[in-house]
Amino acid sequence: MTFDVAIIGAGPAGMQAACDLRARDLSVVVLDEQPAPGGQIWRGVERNCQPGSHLAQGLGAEYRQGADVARSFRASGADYRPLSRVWQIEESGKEATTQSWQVFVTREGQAEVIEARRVLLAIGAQERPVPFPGWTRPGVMTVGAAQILLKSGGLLPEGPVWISGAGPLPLLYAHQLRKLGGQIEGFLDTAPRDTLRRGLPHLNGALRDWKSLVKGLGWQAGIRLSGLRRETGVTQLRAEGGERLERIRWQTPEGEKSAAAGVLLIHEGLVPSVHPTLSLQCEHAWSDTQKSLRPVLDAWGETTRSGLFVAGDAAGIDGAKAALAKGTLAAIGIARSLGVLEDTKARQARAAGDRALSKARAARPLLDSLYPAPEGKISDDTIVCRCEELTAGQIRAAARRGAADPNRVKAETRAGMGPCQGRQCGYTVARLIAEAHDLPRAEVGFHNIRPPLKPVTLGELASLGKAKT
């Protein structure tokens, strides 16, 4: 059976997109890699919000809203298969009439190949790998990791529990921890102290989602009324210990300072999942605002590949409210594309479309000036690519060696071919050749992709070939 369309994640974006191309009787397939729909940002949200849950409560409405679109979603009739690991992704016809695309995908260690004549990667994001000294050292980890198992398992870590980073992310999980009833030592904040300069002249703008505003000010307020030590400008971080974290070391304007830790969560912000989008070399542009890459789309979310399609966090970081309208308008798109929206009625409803996302969006310029990427200097013996255990003194000293090209240094160096291919180490590999170089880090590019996009086993590739005979 070849589908009309393939869609890659069930989160906010991709559910989204799914009802609408259901209403409209189009064959759906939806590829996922989680047990139940929701994505990141909803994981779990149909066990967790079942009348009275505790947890439902603790995690805050807008989760909680998370649970009527999966509602939504369960009943349009897409044909849903979680479990569905996708490694690879391919263009097997080119003709506007015979385009399709064979999506390679492996569940419950079967592999097969999916045919589908349009694919709509919502594949989200992906927090951004900032590493310091002792960023490998165990007790510390993400704040979107500590969310995932607070969502999945309602796991409470226990401390001494510090939060270090900036932007909405870590203030939300630590309004929730408290509302669950954890516990926090201290909270680092690692924005810049010019917050207001920086943010003044993206406020009016923001003010158009006011609500988003006031819930935000509300994490802050609450994070002060609660008592815990809060520490601002925070730059330099240390994670300290034997066997484990047993202390952290940091560096505000006032000094060095230093605490006993077990547990450090870290966050620096979002990036877009560009892996697959590279790997079928679509054409990407670099947001210095973001300092990520993103797919370059038309207005219909369309890539540089025709018939390969965008949504959600994947095309850019704004969240999950604009997740949804970015997959009402990919679905606007495919319609049309594939012939069942006529050109005059799309652009109508794209209009509307356009709309709820501007709105969206309003924010988003605010936030991005408010929590900046942070770009201190990286100490030589900071450990950048986990996969092969590779030093930021030992990138400069490939860097320094030859062009400037990601491509390079990965050849020298195998600082990108571990498991993760680069998702950890990427960026900064790119950071660090464009300082030795003195370039602008849009110049330096990303290092090539190639498949598979996941770790694939021999034996999965075996149970392919007899799926094909």
Given for the second form:
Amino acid sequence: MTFDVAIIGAGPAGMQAACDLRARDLSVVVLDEQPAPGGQIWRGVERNCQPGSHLAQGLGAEYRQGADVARSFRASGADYRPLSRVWQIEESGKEATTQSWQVFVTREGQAEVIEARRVLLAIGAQERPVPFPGWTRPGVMTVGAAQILLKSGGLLPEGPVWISGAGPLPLLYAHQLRKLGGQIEGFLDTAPRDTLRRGLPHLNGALRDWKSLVKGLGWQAGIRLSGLRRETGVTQLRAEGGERLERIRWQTPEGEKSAAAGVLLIHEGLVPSVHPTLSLQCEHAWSDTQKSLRPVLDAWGETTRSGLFVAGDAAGIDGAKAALAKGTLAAIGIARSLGVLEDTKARQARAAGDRALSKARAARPLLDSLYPAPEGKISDDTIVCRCEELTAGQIRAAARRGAADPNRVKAETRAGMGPCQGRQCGYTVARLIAEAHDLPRAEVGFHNIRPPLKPVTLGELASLGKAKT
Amino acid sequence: MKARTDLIVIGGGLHGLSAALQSARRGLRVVLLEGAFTGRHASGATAAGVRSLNRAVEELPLSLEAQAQWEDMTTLVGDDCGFHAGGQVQVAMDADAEARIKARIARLEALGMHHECWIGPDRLAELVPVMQPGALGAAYVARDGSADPHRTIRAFRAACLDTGVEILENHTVTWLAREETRWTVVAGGITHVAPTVVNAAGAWGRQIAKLAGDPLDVGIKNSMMIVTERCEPCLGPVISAQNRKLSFKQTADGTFLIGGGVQGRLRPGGGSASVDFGALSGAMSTTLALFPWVADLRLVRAWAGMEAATADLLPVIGPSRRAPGLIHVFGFSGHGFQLVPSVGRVIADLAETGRTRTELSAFDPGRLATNRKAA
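Output the form predicted together with its partner chain next; the form predicted on its own has already been displayed.
Up next: the whole complex, starting with the chain shown before.
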């Protein structure tokens, strides 16, 4: 059968859009890699919010709200397929105008093609990879990965941890960890120290979402009052040791400092997941405030490829509340494009959605200015491409040898050709190219993304052919 | 501003680079114009097979010349380009395939060419122990093999620069005209003037031919390739199969490259191609029949190339019949990689003296001429 809509991702945006589209009686399939709905932000929310779960309290009220959305989603009548890995999206038919898509997906080792008239990518974000010397050493992981362990099985890191980075997530995680009895040795704040100067112009706008501000201030105050070691203005982080992390070293305006460390958790913000839209050659725009690409969308959430929509953090980092609003807006846009919602009604519905989105985004300019992506010099010995083990020095040398084109540097060095397809190195490589040629980041772009979007075995690929015949 | 030179090469793929390099070695001043960057399309998307096996008889003189040049690539470009003479094997999976291979080898022998030989199942099992038994035998060329395409591009590019070739990347040709005895070529806002132009523009070769007033009937091919994760080295030769779409080899990195000419989709606008996984899936059966253990390997990347293809699958090599001073070298139809050194020699002959000792009649652009004159 051909579904009206295939939604990829069962986080806030995907679940909300599924509910809204089902309410209009459209057939919806939802494909998601996780075993249960929630996405990353509400990962494990159904299990963790069962009565008697101590995790639910520690994870906070905003997390618990996810359980309501998941409940509505389960009841929506959408064909929900968990543990489904989408590895390719193609427009089917030979005509450019054909409004039909093929979504290639693997579930339990069996590949399958799902046909849908519209596709909504609600695939969220990934943590911004920020290479520094020693970031590949065991003992170093991201805050997001640590939080996933917490949500998936209530796992706390073994022994005291150091947290380094900037943004709401490290503060939230530190807060959650303390509430659940984890040990934090120290917190390295990598945001520049001129907080007030950067934040003040955006404070007024952010007051529209004063609840979030109060919450954030509470997390910060908790860290200050807890007596754990706190360093500000941190740069030039290094993770040293042999096989495992043993010591961390960093710079502050007062000089170099170091400490023994067994676990270092890092986080420098999120970037939208753009591999599918890049691979489908949708137009993208460079956001200089978020230092990342995002797909260019019209007012209905549609990309520059007709019939392909994006919602949630994949359309720009705005958080879970905004993701719900974006899911609603995309559902309106999709219903309109399928002809089940007439244009004037769609515009009315959109106005309410736009207001909700605008409110949910109110604190974002403040957050973006308080926690800018780190732009410090990357030392030549830092590994940039983990798959091919290439250093910043090697990428710089290749960047200087020819045109300022990430595809050329990829062809020359293999950076971006490994299994992660440049998810770890892509932005850093582009930034090094921009620096070498003295170009604005927006002009360098990103290397071409080759399919598959996720690794698939040759056996799975072959099983697709058998399923068809 | 007009820049005068002896030779303008259009296209920075391997054939353009080789022609530019070998012409510059003869003392010509050469400018190479590339619309993107060197090796951006077919040269960077190739499986890089260095193969005389199962070539059209017309191509064999050039192919056998190239075979010797690959063995001595360091002399030409200062690097071996990752060439490894692991052999090429063309498997016969049924009696019809065996008969065809044996007939071909007999024809070659009659022409005095002894590079291909027939090997039975035992020798085949020795050469390719990781292959499922059951094949009836194979055609084999020990001196064939494969190279590293990106390393080859780097080496040819560096040799060009060392020899004084001026390489202009991101310089797409927008205008081409013959004025008396000279060509004027505009690319990237710069006007170049030279008595001779080489059209090595690959998939864009037909556009250049049309701009130059010599429209040719040449199509586009979008052969797909897939590459797997890395494994322990276990496969020496490059494997193909008679009557089947298969090309299977292990690279020096340990990854497996699988191709064989299954076609992707040309994107709207015609400037690039995308992968068709439905078609790839259907073509996996031959690979899995011969190498069932690859089923567990992860596919890491797939791509579709942009390559010019002719109706007779022979390249276009030689002087234009209608545009004096224009030399075509494109349309390799998906098997031009091995011919890079020898064809570059031919183009340098033509650029330097207007003639070559190599028989080019089978590659004559005139066979593909269409009657429409360029507007």
